[in-house]
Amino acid sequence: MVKYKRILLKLSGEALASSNNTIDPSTLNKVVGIIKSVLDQGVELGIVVGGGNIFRGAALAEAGMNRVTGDHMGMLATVMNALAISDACRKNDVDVLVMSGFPIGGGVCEPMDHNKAKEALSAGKVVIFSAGTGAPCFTTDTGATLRAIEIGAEAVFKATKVDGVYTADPVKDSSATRYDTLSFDEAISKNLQIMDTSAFAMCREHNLEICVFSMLEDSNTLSNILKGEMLGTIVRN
């Protein structure tokens, strides 16, 4: 029995690419695994998806555009992901709604309405929330926060290139450990960089359980992880 009835999942951009491409046909395929193995348990789904791997605002602004300006195009960078996302679900059969922060026309995608979002999930679709917040100034970290407060999630699973949050740098440091389990204020003090501020402060005001783990590995990592195995780390109250 898995502990979860429904969870968010919070993909960065940048795990979507390949060296070659910004949107990797293979790591959509993988993405469409890992979709399948938590519906396949009965779990409900929604994603937020980041742009980085096409736009980051942050970076934009940083090389002297205007920062509203770089954090729109970041997220219409996380609609295109959503959209490449949806396309590789329904090629295999996997029932999905995109919902996007700000009204986007021509019937791209559905806008923002936690209601149908809910009554979709409870349906069996799974739900793809892009342009983050809706407003600029917001990272997607802060974006997947909000809407899993917004569904009802019960946790935040954050897919991440390393398995878990470590002591230190895994990449730089070989003597890193990896955390079971943290609470809040442990990270906090430690300061590990698990999610922004904004974010990590509206977990734990909203008790919302965070798990970061590796999706470079198979499929089945998150399937496994809600049915209780000590994969990635959980950060909780």
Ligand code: UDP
The other form holds:
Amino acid sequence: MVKYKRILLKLSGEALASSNNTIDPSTLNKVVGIIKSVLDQGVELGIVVGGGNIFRGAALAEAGMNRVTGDHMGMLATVMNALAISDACRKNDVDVLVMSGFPIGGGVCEPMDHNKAKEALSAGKVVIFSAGTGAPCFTTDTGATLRAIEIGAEAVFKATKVDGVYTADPVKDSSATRYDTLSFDEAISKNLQIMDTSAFAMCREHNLEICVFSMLEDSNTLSNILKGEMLGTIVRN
Ligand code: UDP
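Having seen the form predicted alone, the form predicted in complex with ligand UDP:
Then the entire complex follows, led off by the chain already shown.
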């Protein structure tokens, strides 16, 4: 028995990169393996992918670019990542639909439509939501929360390099311990940098739980969490 019927996985752009490649083919294959294992458990899967491996608006603005233009580039970077994941999915016989927060023509991907997304999910397709919220000045964490609410996902799974939320940075402080669960109020008041405050506020309002976990270290982690193992930190009301 799995705990969830429909989930939203948030992958950062950096999760797809390696020291040699902006988008690393072997990492993509690993991601597809994890996607398959989620589908094999009968769980419907939406994915929001970031773009930080290619461009981030804030960094471009620091270098002198107009912030809105930089954010447009950041959102386009997420579209590239979504296309890379979708290509790897198709090569591995995983049915996939890519949607974008703003319309892109030429058959590249479909515009965001929550009804079409839900139909595709119910039919067993993975839906990859690109371009974040479709508007500048947000991040893909907020995009993930928004899409999760739109598709009626029961939880946002945020893949990070660390296996949950700790009392302090576990790299710098060996006495740091991992939280099994946290409330949104605690996460916001402790200023834990797991998600943006806007993403937290939306999750709190819509009663949407967040699971922070480490995805790539062990490819079975997400499946095991779905089976009920406590391998990350759950933030909920
Ligand atoms: N972005 C945006 N609006 C959104 C989502 C993303 O303008 O709704 C831009 C923003 O510039 C951001 C970039 O896209 O820096 C890449 O997204 P993000 O930084 O969230 O990617 P990640 O850190 O997850 O790889």
